[in-house]
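Heads up, the chain below is alone and in the form predicted alone; it's given as structure tokens.
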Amino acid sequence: MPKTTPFHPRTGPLNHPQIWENWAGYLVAPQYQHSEISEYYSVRNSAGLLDTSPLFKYKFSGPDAEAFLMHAMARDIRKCKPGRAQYTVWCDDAGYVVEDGVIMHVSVGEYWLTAAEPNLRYFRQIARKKGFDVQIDDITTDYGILALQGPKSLEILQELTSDLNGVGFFRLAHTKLDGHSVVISRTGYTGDLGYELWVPKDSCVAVWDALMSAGSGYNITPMGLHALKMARIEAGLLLLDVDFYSSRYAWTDAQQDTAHELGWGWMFKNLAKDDRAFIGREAIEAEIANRTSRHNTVGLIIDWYDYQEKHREAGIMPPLEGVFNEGTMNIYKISDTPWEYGGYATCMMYSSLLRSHIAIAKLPLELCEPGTEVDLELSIIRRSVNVKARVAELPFFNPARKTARE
């Protein structure tokens, strides 16, 4: 059977079409309205209230936890003090990514982390072969987590608590939300002000009945997968088993991907002064070395004219609202061969806000230059087209408000 999450007493009656689907063993809200387009427009105009309980919530404690994290993740816990939150990954030996997530630094020497698959055995083993004294404890039932996210977010929570005032991008308040102790952290999946927070189980029903009353008044909207994930591909964040999978599952090298090749290769810019021995190390600074990434991950702009004539050439509207793909699509370079493979799209949509076709893409170094134009393979009525786009830098959607000193 399904389980269902802390907050599902609220969201259940609020699932108007009453489709679900299955996170990590949990039912979730692909979309609570009819059309998941105002849930959208909720994040960038006012508010949007996202349940991210299934997540994957590991606390690292004990003598060790500073330098078990030090060895276990790509980045320096070390730059990430008590009250803040930390974006990194971990990768296997051979510098392939393993996964990605949040660290938050909640106390002295006590660390919470998300991640979207279980990681318990993982690092428990990687703890146990290096001798390291870290408690690891999977806290993934103990907490509901809500995102609030959108330019009212902060409005909403500062009509509950004063606690987030001078709170910075990826900082992190402990405070209580109508009596409820909670941990907040402003971070957030959609590019926009956010804010996420950890909720003890028992309290969720509480916090979430409070979070709504308090932005009655802002337009605050239940808002499901389907708005997220547009949101997400604006703000250019990759989705672990759609841009990219985690090497401890893959079969060949085709299947993996580096930090650099996934377009986070800033997490190493200071690596000469960093001197961790970090799983990966060794190979991801061959990789700077002898610039060996076989990729980058892109933005694409689709070409709005080519893309309506390929369509009205079909004899069929060329669409928009709704045009949403998460899956390969293959592109070509342009060029005197006809379909001379390139590289590969992972996910497209119309943005209605930015009024394009949007894609984000894989390419080889010598196609990654902004405004270089390629051919995209889109299937219209059941016809494989090839339809032009240029490359884009990420993210396409990246407003000073997320991270804006308030």
Second form
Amino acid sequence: MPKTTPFHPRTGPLNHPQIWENWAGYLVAPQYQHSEISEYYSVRNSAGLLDTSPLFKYKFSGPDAEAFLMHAMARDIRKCKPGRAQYTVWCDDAGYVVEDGVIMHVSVGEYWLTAAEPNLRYFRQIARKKGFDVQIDDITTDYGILALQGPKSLEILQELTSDLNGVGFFRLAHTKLDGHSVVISRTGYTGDLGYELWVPKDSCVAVWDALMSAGSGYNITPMGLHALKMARIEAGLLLLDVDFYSSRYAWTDAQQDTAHELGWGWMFKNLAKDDRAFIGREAIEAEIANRTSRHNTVGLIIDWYDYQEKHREAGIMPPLEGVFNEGTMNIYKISDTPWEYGGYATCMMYSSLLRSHIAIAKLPLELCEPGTEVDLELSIIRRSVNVKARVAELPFFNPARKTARE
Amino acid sequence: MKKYDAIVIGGGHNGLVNAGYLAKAGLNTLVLERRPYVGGAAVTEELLPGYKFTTFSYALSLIRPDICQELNLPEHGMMTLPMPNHFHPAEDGRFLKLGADSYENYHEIAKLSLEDAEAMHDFGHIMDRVCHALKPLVDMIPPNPQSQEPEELERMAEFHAIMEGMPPDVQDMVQKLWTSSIAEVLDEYFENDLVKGMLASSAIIGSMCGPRSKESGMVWLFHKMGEYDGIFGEWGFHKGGNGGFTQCLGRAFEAFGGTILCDAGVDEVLRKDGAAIGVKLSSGEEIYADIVVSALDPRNTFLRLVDPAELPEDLVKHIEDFKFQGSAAKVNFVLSDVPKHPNHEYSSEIFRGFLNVGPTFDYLEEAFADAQEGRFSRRPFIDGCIQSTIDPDMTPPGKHIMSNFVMWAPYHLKDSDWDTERDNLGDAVQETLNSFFPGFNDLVEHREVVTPLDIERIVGIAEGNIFHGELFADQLFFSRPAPGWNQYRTPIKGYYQCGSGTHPGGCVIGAPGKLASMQILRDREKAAA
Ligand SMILES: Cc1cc2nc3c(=O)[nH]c(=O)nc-3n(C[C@H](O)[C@H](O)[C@H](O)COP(=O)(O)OP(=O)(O)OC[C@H]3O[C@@H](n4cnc5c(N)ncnc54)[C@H](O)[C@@H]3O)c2cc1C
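Same protein, different state: after the form predicted alone, show the form predicted together with its partner chain.
Let's see the whole complex now, leading with the same chain.
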């Protein structure tokens, strides 16, 4: 039997199509209603409520917690003061990315981390090898996590607590909802105003109910993974096993990326002033110095007219709604040599909001300049057809409310 | 002396689209709007604090996708919220609820008729192909068959290529819709009265025709040409109502450097030697431009803003005979809660799309018969929706606002007038809703009735016709608004038309505005060459 999350008593009956997806061994709803696009729009128009409990959750504490994280994580944890959260990556010695995740400095010296894959042994081994006095616990099943995302998320929470007033982007609040203690971070995977709530497992059903009832006047909408995945592409947020793989289980270099190659070079802007000996540092410095990055990760916007034209030539309506692809798609250079390989897209979708087909792509640096034209290979009635696309900066969508201080 | 490159009279959506393209092309463009804000028939008005009314137009589908691209509308906040389902109640308590899953729809229709459930797919497929084939016609400047200019011959050839290039079954269907009633078309595909009733509603919206009138096929097809994310015939709510959309258009226009002047009604287009030279405002102020575009309806464009005596007689005659005969009204409510249907558990779901009150052809024909007698329908057709179930910015939390589009409310009443009948119409709508949703009356906190006369008075549209003139076959394409004058020009040099009374026609569609701008810019280029 697959496991269920602590919100399942509520999410189960709400799953109208009764389709479930396996996320890390848990049943989660890909969608709660047939109209996925309605669910998606809750994130941009009102508020979507999403169960992300299957994430692996780790707690770091003990005298060396900070020192350990300074070493294990590529970003400097000292910048993450108590009450703050940080988006970070951890790399291997070769500078390849193991994984990414959000770490929260929950209270002085105590950190919570979410990760897509199991990382307990990975972190403990590093601690053991280096002799850090750090306590690393798997708290995955102690908490359920809810993401409340969208322009109305704050107003809904404010119906229940005043502790979120003035809580900025990537800041935390310890509060009570309907009498239940929760830790709330202003973070999310949608690129919108939003919050993530860590709820002790026995409080999950009560907190779900409190949110649904507080949100009833705001069109709070239970939202499945598909809607989340649409939002995250617009937000330019990468997904493990779609946009990149963990270096831990890679066989060859072609299966792994450095942080720079994934567009995370911004994390190392102050490397010169950073005195830490973190894992991967030397490789990353060499990559910067020798410019050895093989590619960068950028956005692509598919040319509207070419997309229309190519489908009309084939005699069919250009598909918009429902176009969503997490498979690799080839990109070719626009040159005199036909089919001259350029790179590849890792995901592509029609964004109803932006009224464009958008993709996340890995391209050699000479093709990464915004505005550069490339050909994206689509399959139109079982034939390969190149459609023009332009390089764009990520994120595609970045509303002011995401980071606004009220 | 104030002088612009172009002045657009009327800040409805078509005026704004037109102005947006002109400004984008580098013309110093001024939009003059009589009301305190732009939008025309597509406005959202906060008539009570915290309550946003879509006073007139309330849903979006026909807006041309290219316009959204070319005017960068997503950047300016364009957001069309999908309608997850539509609800069609019968008078005996049964209902049809159709949503996003085609198999769920199949089983829903199969409760009434197994064959109809399957026919829905067949019908959907042929209609998709029809719309796809006709789409280029919507997006082209129609040819002028009276002209022998090479450019016109080319356009004519393009038109023929489109018409003759269609597969035979698509051609047949186009022919049928062009010339017959929607009832005849639907009768061939479906057997169940409720199913047919649900499909028929687009055929009578805003039009003085019933489902069995021969004009209704064309009206239906026109509406079908709209799309939501590439799905023909689907609709959405613009965030903040259709006024939210026209506000985006206004911002896009301004971002291209354009100027909007509100509370600036135009009395007259100034002419000199047969050419437009500017406008005169009601205030007496004169503003000059070599290009003047009327975004108003044809009656205003040809008979009021200029002196018809200066125009060709046949044109004037044609415009005088152009059928407006507005027949639609709105009745909008503030509700304390979502109405309940006796046989449907999840009430708020029902109203996230269209509530279609008009169960069968017979119901509709009876309502239409009233209009033919010169009175409003005592039991009207109602297209209702409660955008606040989706868009929390429409009302304070927990409250709702319900838009009801009502047929028929003929502009010309036989034995009464609209100021007398306003509340009677409101009562008829409320009673009808109460019969389908018992208890509805108790939810009503506030009511706004908008008669066709109100539409004429407030928006300025002749006889309150929501499309600036009927969408009947003889008032479209070659003849919208008049033969020989279907290409956005007028007999007065530099004076153009771009309202819904020009091709392709009404609805929040933008095509008249865009196509007119193409004509204007082309003429300008030619003159410069
Ligand atoms: C009640 C109602 C409901 C509708 N529902 C829908 C719907 O849900 N979906 C849909 O797609 N379509 C709907 N329509 C149709 C659609 O809204 C109209 O066809 C469309 O908005 C017309 O746009 P326009 O720009 O051509 O003209 P208008 O919107 O009529 O704009 C004309 C503008 O000119 C201004 N004006 C008038 N006289 C002067 C003057 N002398 N000087 C300066 N300015 C002047 C007016 O104030 C107005 O702003 C509806 C229409 C109505 C009336």
